[in-house]
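A lone chain, given as structure tokens: the form predicted alone.
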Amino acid sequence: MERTNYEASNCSIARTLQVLGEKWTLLIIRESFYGATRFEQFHRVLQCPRNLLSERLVLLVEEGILERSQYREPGSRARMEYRLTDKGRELMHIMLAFMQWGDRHKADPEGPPVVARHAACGRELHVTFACSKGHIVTEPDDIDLVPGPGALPPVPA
């Protein structure tokens, strides 16, 4: 598909980047997968400005990626915690794809700092593409990008 043959603004990648396309947002999601749920847990690990962390958490709640609930530790005021929703847990594939690319191209000489394993058998996980018939696709040249049902008409030249 030639880029001139469709309306570029009608793009799921661009829409996704409006939500996830910022470093701190992806790192908050990473920490959520590691089990962080509280503002101070995120802040302690990420060391990002508090106002920025707060803004990103609000965005992730508004987008339905995290859900906010109240908790209270004995002797303390009520606070909020943030947990991944089903929509948020779907991001695991994306996060693992980022991690695998980074492991191949940006890891320390000693190797990757984290290895994802299948909980049931202990074998290492690999993000793969498979068509609806079950064929594993490994090469970008084996992927055809064609207009989908939501494609807009071609932009006149």
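For the form predicted together with the DNA instead of the form predicted alone, what are the coordinates?
The following holds one chain only.
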């Protein structure tokens, strides 16, 4: 299974896209967050081609984002289930960032189908940035993107 190469630069975004950037992948993960665990569940909701679903699940397991295991309901034969690993659950930030932007700019008139709440207090959550001093930042303008240790030479004008 050869996959496309975005690697023109040392970039975590590109490397992450190499895993998540194919069609359906992020929606499969969305369904995992919403509670789907079985092939037919994913397929019923997403209505994506079965072979792609199959390929993507294999890939996500290889990447350590999902975990595949057999289980057996009493009186039923053994089946496979796919569950998010810790690494997969850390994709929550990406999911909710997508959801938040979409709710803001691509909203359905009915309102959002899913809302994220703080389990402890029940209030609605939104994606923010926090610095190590505890400052919460929401405005893009309050963020500086600066070269890090693995920086490449800047883009020539």
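Computed from a prediction, not measured in an experiment: that's the story for all the values here. Numbering follows the first chain given and starts at 1. If you superpose the two forms and keep the largest set of C-alpha atoms that fall within 1.5 Å, you have the rigid core.
- With the core held fixed, the Cα of D86 is displaced between these two forms by less than 2 Å.
- Relative to the superposed core, E73 has its Cα moved 4.1 Å between these two forms.
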